[in-house]
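One chain follows as structure tokens, the form predicted on its own.
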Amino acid sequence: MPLNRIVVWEAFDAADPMTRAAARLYEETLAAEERIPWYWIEKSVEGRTKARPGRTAGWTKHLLLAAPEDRADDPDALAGYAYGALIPGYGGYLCYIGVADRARRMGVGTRLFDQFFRQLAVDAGETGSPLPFVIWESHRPGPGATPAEWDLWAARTKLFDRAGGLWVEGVDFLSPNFTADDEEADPVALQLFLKPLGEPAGAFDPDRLRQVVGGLHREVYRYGPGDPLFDRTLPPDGVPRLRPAKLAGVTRPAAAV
């Protein structure tokens, strides 16, 4: 893909070829166990023309797309996507972000992050509610990962760092495995990253971070105290703290070095 100015816009038509290209890129950039069904996202896109912040209760969801300016209507040129929402009474949640391999090192991820933060700020302004932070998850490579997978993880955490995200060190956020029919299947362990917005970074002490992490479980996954994934994510002796996002990509098992 030749170097060109990247533009970002919101999808409003689930049948649009660019939105359908996003579905393909979604499957290419995320492991199956991390993905919700794409039709859930399609329903959000279809509902955007009806939903208005401050007038419709619940989440305000957005699917953002990115492409070179002169190929914004070419599905083969789709460079990236971001999907997330403003959650009333909680904060911002960036569910998924992905960049096509051919579009790496073009600033696509940074553009998507910036536009997503701006969009949620607009949503919060229209509702008259605060936007204390935006939080997102990412899957760190596990045992048996290749050096290339660790290199990609390091690059991803550097992107998070450039976007102003901070790593919630000390928390392995356990989420459901979306490919498993068995509720007893092993959960997916994710790392959390947070960008402070309406609250300064210093306000996110261990107690505040435990509230944020617990709130993510309650608001997104509908788990609370007493549920195994909630309790294992937030053990009583856990002490979460904010650290530069790029530090999450530094440590890897010796076998992967």
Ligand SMILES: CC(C)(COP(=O)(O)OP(=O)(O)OC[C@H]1O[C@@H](n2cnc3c(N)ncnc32)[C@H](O)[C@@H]1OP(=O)(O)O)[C@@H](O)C(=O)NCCC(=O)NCCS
Second form
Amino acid sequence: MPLNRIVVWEAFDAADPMTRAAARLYEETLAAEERIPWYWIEKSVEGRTKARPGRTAGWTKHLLLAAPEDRADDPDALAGYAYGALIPGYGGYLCYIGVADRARRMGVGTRLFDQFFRQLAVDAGETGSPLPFVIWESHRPGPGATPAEWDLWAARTKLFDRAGGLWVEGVDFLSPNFTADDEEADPVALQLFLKPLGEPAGAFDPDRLRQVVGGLHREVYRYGPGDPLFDRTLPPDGVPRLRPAKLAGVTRPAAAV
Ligand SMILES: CC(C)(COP(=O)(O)OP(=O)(O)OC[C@H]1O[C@@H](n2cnc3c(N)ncnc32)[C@H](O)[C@@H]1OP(=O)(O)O)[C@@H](O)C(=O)NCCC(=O)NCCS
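Return the structure block for the form predicted together with this ligand; the form predicted on its own was the one displayed.
Next comes the full complex, this chain leading.
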């Protein structure tokens, strides 16, 4: 189905039918272990109209919605969403992005990334702070993954590449497994992608990348040196480096082709 021009806007009303449609799309497009409960996102949508730059030390969170220009009020036409935040003193963090099946491969994901970067540049401008980068995580299929899971990984890495994201090679970012009942459950290993904004890509040398990766643990998961997941993510001999996002997909095993 050809889409008319796509418009992207920020949700300010959790009860709006378009925001509710985003909740459904969120649950359809992401596996349970990849997402936080929707009501956390709803709460941040509700808090947006009261937010004032610099007044709180917290994150400035945004839920962006996308739809064809002539159907921006039609919940059945919601094309996609993106959710993320500016983390003061750190950078941008894109938490989630998803596009409806019927609207895929038409540039909607690229458009959402682009608007998210612009939105965070505005946030940073409000407090006169730099926006050195935007970072995001994604779960690469593991051994035994299905061809469909590898296809989704290919779609993700192509989108990340199109959005100007670079893969942080050499880091398996170990995050807690929130869906497991057992506190000792294996952590989830994520790949990281970074879009340089206020700093050139060349500035992200291994030392700077270690700082960025450690900062993600500190800001998002509240871990620091001495915590097992932090230490295992950043072993002393690890040398992270930025590589084209497409290269993050090369480990697809022959059996899954
Ligand atoms: C990943 C996802 C967001 C892509 O959204 P999209 O709107 O289809 O992406 P775009 O149309 O902007 O495409 C961006 C690039 O990726 C390519 N691409 C998208 N889907 C693809 C697929 N299934 N296979 C191969 N390439 C694909 C496009 O061709 C385009 O590359 P090009 O510009 O070189 O042609 C979408 O597939 C999705 O919602 N998946 C489920 C949720 C998810 O995985 N979210 C990401 C979590 S980290």
